[in-house]
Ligand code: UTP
Amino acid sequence: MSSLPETIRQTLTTFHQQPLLQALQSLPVPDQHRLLEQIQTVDFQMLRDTWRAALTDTPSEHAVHRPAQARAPHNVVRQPVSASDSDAWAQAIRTGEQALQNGQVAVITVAGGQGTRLGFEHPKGMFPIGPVTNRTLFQVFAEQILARRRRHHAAIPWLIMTSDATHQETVRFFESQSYFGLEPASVVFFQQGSLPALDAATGQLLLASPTELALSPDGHGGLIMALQNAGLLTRLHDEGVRHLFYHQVDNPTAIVADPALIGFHSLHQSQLTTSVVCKDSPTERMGVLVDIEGHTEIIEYSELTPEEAARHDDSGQWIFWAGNTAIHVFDLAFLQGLTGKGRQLPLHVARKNVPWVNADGVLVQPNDPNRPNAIKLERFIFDALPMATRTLIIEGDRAREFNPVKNKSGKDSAETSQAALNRIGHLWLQQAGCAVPANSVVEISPLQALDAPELQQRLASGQLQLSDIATRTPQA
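Chain structure (the form predicted on its own), given for this chain on its own:
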C-alpha cells in the first residue's frame, strides 16, 4: 500500500466516508489508481446536501402546488391557420436558413441510451428503423445533416453525446459506416458524465467492485457540463455558432436543424426554445410545458392526477396540452452561463436497488422493490427552462415530427415509427403527383428530399426518378 494523498484522506474523513477510505487503503497500489481517479471527480458537498434533503422525502411547497399554479403557456407559436400565420412561418424559415448559411447552428444528438427496452443490446442509435432499407436511426440523422449542409452550403457541426455504455460502440459504428458520407472532423463524440450511487440510509458512496464506484449516467441534463468539460462550448463560440439544435436519438421524424424552429428562436431572441405537440389525451404519458409564476416549466405526467390533467382554465382552454418532444434550440451564451458554480441544473433523486460490494469484497444484490437500498442522481435538461429569462414554445406538426421509438410494442414503438415514415413517404409522393400502390411501403432518404416541395421539384426536373425511391410490396 502507498500513503494516500492527504487531501483525499481529509475529504473522505470530513464527509464521513470512512468505509470508502478503508476500502481504498486496503487496495494494492496498482489497484488504487482507478478508484482514486473516480473519487477525485466527486463533489462530496453536493452529494451530502442532496442526500440530506432526500432523507425527509417531503416535496417542497413549490412542488406540491405546481399543478394548481400551472397555466397554459402564453408565449406560444401555434401551427399556422391563417395567411398571416403562414407569412410569419415563412419569415421564420428564411431567418433560420440564413442562420444556417452563416454557420451559426450546430446540432446535438443525445445518444447515451441503449435499446434494452426494444430488445436491442446496442446503442439505440444503431437500431434499424427504415421501413424498407433498415436504415439505422444514426443513418437517418446523418443523411438529414448531410442534405441540409448541401442545401444551405453550411458547416453544421454534429455533436453526439454518448455515455460510458455506448461511446466505444457508437464511434466504431460510425467508422465502419465511413461516417455516412460526412467529414469525420465535422462529427464530434463526447461523453455525458456520471454520478455516484449513495446508500439511502447512510449517504455512503457505494462500490460496484473493489476498485470502482457504483456510477450511473447523470441524465440528459448532464449535457451542459459535458459540453463544458470537453471544451466544446468554447470551441463552438470561437467557430461562430450561436444556436444549438438539440434532439434525442429515438425520433427519426424529427426535422434536424429545423429552419422554422431556429428562425423563431432567433427572431424572438429566445434563450431556450422548445417544440411541443398537442397531447392525444389528458392522460397521455408526456411531460407538458406550462407557465408557473411567470416562468416556463415542465410538469411530468406523474405529477398530475387524471382530474388535474384534464383541467381547463376559465376560458375553456385545456391547460396541460403542450407535450414535450425533447426538441429544443439553445442560445449558446445561455448554456455557457449555466456552467458556473450555483448555476448548474438541479439534481433529481431516484430510489433504486443498486448492487454493491461490501467491506468483505462480496457483491450484494438488493431486491426489495419496497425498500430500495440506494439513491441515484440525475439532471434533466428541461430544468433549464425556468432559469431562462426569455423562452419560446413552438407547436410542431405531430404526425410529421414526433414519432419516437421508445417501446418494444404498441404506442411509440418501432412499428408505429416505421408506419409514420411510410405514411410521410406516401404523402410526399401524392403531393408530387405520383401514384403508388396504397399497400406499398415507401421510404424516402433525406438525401433524396428533406421535404415535400424538394421531392416534387427533383422529380419534376428529372434529378430523381420514382424508381430511385425505396419501395416494397408486403407479401400476401
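Just so it is clear, the model here is predicted, and its values are computed rather than measured. Note that the rigid core is defined as the largest set of C-alphas that superpose within 1.5 Å between two forms. Residue numbers count along the first chain shown, from 1. What changes on going to the form predicted together with ligand UTP:
In the core-superposed comparison between these two forms, the C-alpha atom of residue 131 has shifted by less than 2 angstroms. For residue 259, the Cα coordinates differ by under 2 angstroms between these two forms after the core has been superposed. Once both forms are fitted on their rigid core, the CA atom of residue 293 lies less than 2 Å apart between these two forms.
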Given for the second form:
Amino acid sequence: MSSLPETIRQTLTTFHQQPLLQALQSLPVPDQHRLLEQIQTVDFQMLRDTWRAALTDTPSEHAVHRPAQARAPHNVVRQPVSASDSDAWAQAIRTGEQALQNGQVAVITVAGGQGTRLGFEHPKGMFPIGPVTNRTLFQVFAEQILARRRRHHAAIPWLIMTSDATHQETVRFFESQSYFGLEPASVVFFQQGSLPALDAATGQLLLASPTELALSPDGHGGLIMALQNAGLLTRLHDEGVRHLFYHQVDNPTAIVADPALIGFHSLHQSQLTTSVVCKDSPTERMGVLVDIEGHTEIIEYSELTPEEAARHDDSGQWIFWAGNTAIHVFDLAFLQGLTGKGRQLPLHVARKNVPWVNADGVLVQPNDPNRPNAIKLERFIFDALPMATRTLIIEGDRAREFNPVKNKSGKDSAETSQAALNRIGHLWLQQAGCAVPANSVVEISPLQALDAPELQQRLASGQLQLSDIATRTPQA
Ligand code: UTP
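Please move on to the form predicted together with ligand UTP, as the form predicted on its own is already shown.
Next comes the full complex, and the chain you just saw is listed first.
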C-alpha cells in the first residue's frame, strides 16, 4: 500500500473513479509515477459532464434546428468565370505573394492523427503517394514549401503538429531524409495533447496497461492549445507572422501556402478563411459550410437527411454545396484570442472499441462493432468558425486541389489520390505543349514546378527537360 497524494485520492473518489484508484493503489510506488502523472493532467469535471451528455444522447435544441436554420454561405468567392473575377483572383494572388515575401505567413501541417481508416502502420505523412517515385506525403509538402520559399524569397516557417502516436517516428523520418533539403531550423515539430478514453457504460477511465491510461490524440482542434503550450503563438507573432496556412497531411494536392487564399484572406481582413469545393452530390459524405444566425458553421453529413441535404433556397441555390476541404487560413491574433479561459473548442464524442486492462490486469479486446465499449473524445478545428466574427469562404478547383487519402480503397484512397497526381501531371504537360503517351503515369515534383505556367516556362527555357520528369508505362 502506498501513500498517494490526498488530492488524487479525493478527486478519484469524488468523480467515482474507484477502479482507477484501486489500480493505482495496487501498484508498487515506482510504477505509480507514470500513471499519477497522467491522472494529474485530467480534467475530471469536464470528462464527467461530457460522458453524462453522451449518455442521454439527445442533441441540444440548437443542434436539432441547425439544418433548418442553415443558409448557403454568404461571404464567398467562387471560382472565376468572368474577366472581372479573374482580375479579383489576380489581385488576391499578388497580395498573397506580397504577404509571403514579407514573412507574414507560416504553414501548419496537422499530422497527429492515427489514420485508422487507411490502416498504414506508420504516421500517415510517411505514406508513399507519388504514382511513379513513391514520394511520401511529407516529401510532397516539403518540396512545395522549399519551392515556394525559393519563388517568393520568403522564410515561410513550417510547423508540423504531431501526437504521442506519431511524434518520434515523424521526427526520425525527417532526420533520415535530411529534412528533404529544408533548413532543419525552419521546421518545427510540436505535439498535441491527449484525452483519455472512457468506458461508455460507466464513465470510468480505461487503462491501456496497468501503469498507463488509454489515451488518444485530442483531435485536430487540439492545435490551438498545442501551439499555445509550445509558445509558438507568441514566437510567430514576434517574428512578424500574421497568417497561418493550415492543411492536413492527407491531401497531396493541397496548394500549400496558396497565395490566392492568403491574398483573399488578407484583403477581406478575415479571421478564418476556408477553402471549399462543390460537393459531388447532396449525399456525398462531406461536412459543408453554411451560415447560421450570422455565423459560419460546419454541418456534418450525418446531421442531414437526404431530403434536407438536397434542399435549395428561395433563389434556387443549393444550400449545402460548400464541402469543407480542411484547408484554412487563420489570423494569428484570432487564434491567440481562442486560448483564453472558457474559449476552448467543444469536445466531440465518438463511440469506438478500445482495448483495456481490467481489474485482474488482463487485456480485454472488445470487437463488437455494434456495441463499442468506449467513448473517445476529440476537438475539431472547424469549431473555431462560429467563434470568428469575420470569415471568408473561397471555392477551390476540386480536381486540382482536393484529393485526400483517407481510406484503404475506393473513394478518397491512395488509388484515387495517385490518379489525381497523374492526371494533373498530364494536364500540365499538355498545357506546356509536351506529348506523352496517354497510358503513361506521370509525376511532377513540386521542385520541378508548382503549377502549369512554371512547368511551361521551365521546359521552354531549357531549365528542365521532359526526360527529367518521372514517368512509367504500366505493364500490359
Ligand atoms: P482525420 O480526421 O482524417 O483522422 O484527420 P485520421 O486520424 O488521419 O484518420 P482516421 O479518421 O483515424 O482514419 C484529418 C487530419 O487531421 C489530423 C490528421 O493527421 C489529418 O491530417 N489529426 C487528426 C491530427 O493532427 N490530430 C488528431 O488528433 C486527429
